[in-house]
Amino acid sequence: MIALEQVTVGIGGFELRDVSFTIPDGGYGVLMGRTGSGKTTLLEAICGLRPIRSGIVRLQGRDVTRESPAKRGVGFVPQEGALFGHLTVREHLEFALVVRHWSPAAIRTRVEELSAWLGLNPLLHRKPAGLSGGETQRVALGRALSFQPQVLCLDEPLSALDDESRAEICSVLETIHQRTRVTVLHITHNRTEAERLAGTLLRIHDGTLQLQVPPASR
C-alpha cells in the first residue's frame, strides 16, 4: 500500500499543498499530469528522496515520513533509466544484493530468476552503452525489483521509447505486477499507457490530485 495523508511538498517556490491518496496493496497506481506539475515531486518524497512539509507517507501501512530512502524499502526506476556506465547487465541485477549482504547462492539464483521474466540472459555480460532504449528499461526495472520491494516508483519509465518497445515493456510491466504482486506508482504523461496499466489513476491539474476512474478495472 502507497498512503499519502494531506501531503504537502515543494521546491522552490512551488508547492502542491495537502494531497491525499491511497494505492491498495499490489494495487497499480499510475500518476498523470503536464511537465512541471510536480509528479516526480511527488515520487521522489515517496521515495525519501525529498523531505515533505507536512503530512504523512505510509508504505505498507507502516509511517515512513521521517525514514531514510534505504529503510523505506523501494524499489524505484529513474526516467531513462540512469544505469551505471561501468557495470555490466549482470553486475546491475547484483548491485542492491552485495549491497543488503545477500549470500552468493541467493544472489545467483536471484539474478537467474530476474533474468529469465525480463528477458536479460542474452545481455548479462553487456554495458549500458550498448543498449537498446527497451533494453536500457528492462535492466533498470530487474535493478529495481531484485531485493523484492513491496513498493515500486517508477518515473516515466516509457518517455524516451518508440511505440513498439513502448508496447514491450507495458507487456513486462503487466508481467512483472501479476507474478510479484508488488504495489505500484507509476508516473507518465501518455494517456493510453495510463489506461493500460492502472488499477488507481491520477491527475494532478491546477496543483491539485484528482481521482479518475479507469476505462476498464484490471
Second form
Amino acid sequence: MIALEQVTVGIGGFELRDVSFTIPDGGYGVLMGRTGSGKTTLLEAICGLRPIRSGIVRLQGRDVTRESPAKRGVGFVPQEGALFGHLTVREHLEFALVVRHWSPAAIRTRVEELSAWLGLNPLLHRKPAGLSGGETQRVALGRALSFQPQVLCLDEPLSALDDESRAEICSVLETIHQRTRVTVLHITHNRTEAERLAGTLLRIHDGTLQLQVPPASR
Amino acid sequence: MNGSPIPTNPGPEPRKRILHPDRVFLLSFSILGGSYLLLLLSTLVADLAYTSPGHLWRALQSPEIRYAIRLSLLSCTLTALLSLWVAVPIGYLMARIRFPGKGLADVLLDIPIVLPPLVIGLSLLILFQTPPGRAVERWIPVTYAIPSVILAQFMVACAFAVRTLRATFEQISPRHEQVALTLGCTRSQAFWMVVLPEARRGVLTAGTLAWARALGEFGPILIFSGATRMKTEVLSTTVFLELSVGNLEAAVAVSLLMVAAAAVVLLLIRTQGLESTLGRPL
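Take the protein just shown as the form predicted on its own and give its structure as the form predicted in complex with the partner chain.
Let us now look at the entire complex, which starts with that chain.
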C-alpha cells in the first residue's frame, strides 16, 4: 500500500501542497499531469530521495516519512533507466542483492528467475551501451524488482520508447504486476497507457492532486 | 498546371564546393592557428637540432641528472597520488553538495592555477616560518628538503586534478546515485560502487594531469626547496642549473627528456580515450 497524508513537498519556489491519496495493497496507481506539475518530485518523496516539508508517507502501513531510501524498500525505475555504465546486465540484477548480503546461491536463483521473466537471458553479459530503449527499461525494471520490493515506483518508463517497445513493456508490466502483486505507482503522460494499466488514476494540476478516480476500464 | 517541366533525375549530386568567402574564412583561421603549431614544432626541431644522441647519452650518465630523474619520478608519482587523494572528495563535494561558502571555496581552489608559481613557493616558505610551520619542521624537515619538492608540486598539481574531477562528477547523473540508494546502498556505498567506477576515466585523467603538471613545476620548487644538487634537484631544476653553469647541451638534453615524458603522458591519455574529459572546458 502507498498512502500519502497531507504531504507537502517542493523544490525552491515550487510546491506540491497537501497531497493525500491511497493506492491499496497490490494496486496499480497511475499518476498523470503536465510536464513540470511535480509528478517526479512526488515520486522522489515516496522513494525518500526528496525530503517532504510536512505530512506522512506510509508504505505497506508503515510510516517511512523519516526513513532513508535504503530502508524504504521501494523499487525505483527512473526515466531513461539510469543504468550503471560500468556493470553488465547480470551485475545490474545482482546489485541490490549483493548490497543486501544475499547468499550466492540465492542471488543466482533470483537472477535466473528475473532474466526469464523479463527476457534478459541473451543480454546478461552485455553492458548498457548499445542496449535498445526497450532492453534498457527491462533491465532497469529487473534491477528495481530484484530485491522483491513491495512497492514499485516507475517514472515515465515508457516515454522514450517507440510504439512497439511501449506495447511490449506494457505487457511486461502487466505480467509482473499480476505475478508479484507489488503495489505500483506509475507516472505517465499517455492516456492509453494509463487506462490500460491503472487501478487508481491520479492527476496533478497546479501543485495539487485534483482527481483520484478508479478508471472505468478495470 | 502551368506547364512547368517535369523534373528529371539530376543524377548523382556534384560534390559541393566550398564557397569563396568560406575558403577565405577557413584559410585565415588555418594560418592563425597554424602559426602557433609551427612555433611549437619549430622549438622542438630546434632543440633536436641542437643536441645529439651523444649529448643525451652523456646527460643520462651524469650522476646528478640520474638523481634528478629518480627524484622527479618519485615526487611526481607521490604528488599525483596525493592530489587524487584530496581531489576526489573535493571534486565530488563541489559537484554534488550545496554548502555555505561554496563560492569562496571555488575561488580558493582556482588560486594555484592563476597565481604566479614563484608566489606559491614564497607563500609556502613563509608558512613554514610561522609557529605551526616550525612545529612541523621540528618533526619532519620540510623546507629545502625532499618533502618541500612534493609539497610545492602538490600545491599546483592538485588544483588541476580538482578541476578535472569536479567536471567528471558533474557529468555523472545524480540519478545513478539515487537509484543505488533505493537499491539499499548507503551514500558511501553508492559512491564506491557506482559513482567512482563511473568516474574512473576522469580519475585516471586527473592523476595523469597532476603527474605531468608536477613534472613541469619549477618556480615554487626553486623558492621553497632550493636547487641543491643531489638533494632537491628535479628535472626542471636540472635545466636551470645546467644553464646557470653554461652547459647548454645538457640543459637541452634534459629538456628533451621532459618533452618525451610529456609526450608519453599525452599519448597515454589519448590511447585511454580520455581526450573527451580533457577537451571539455573545465
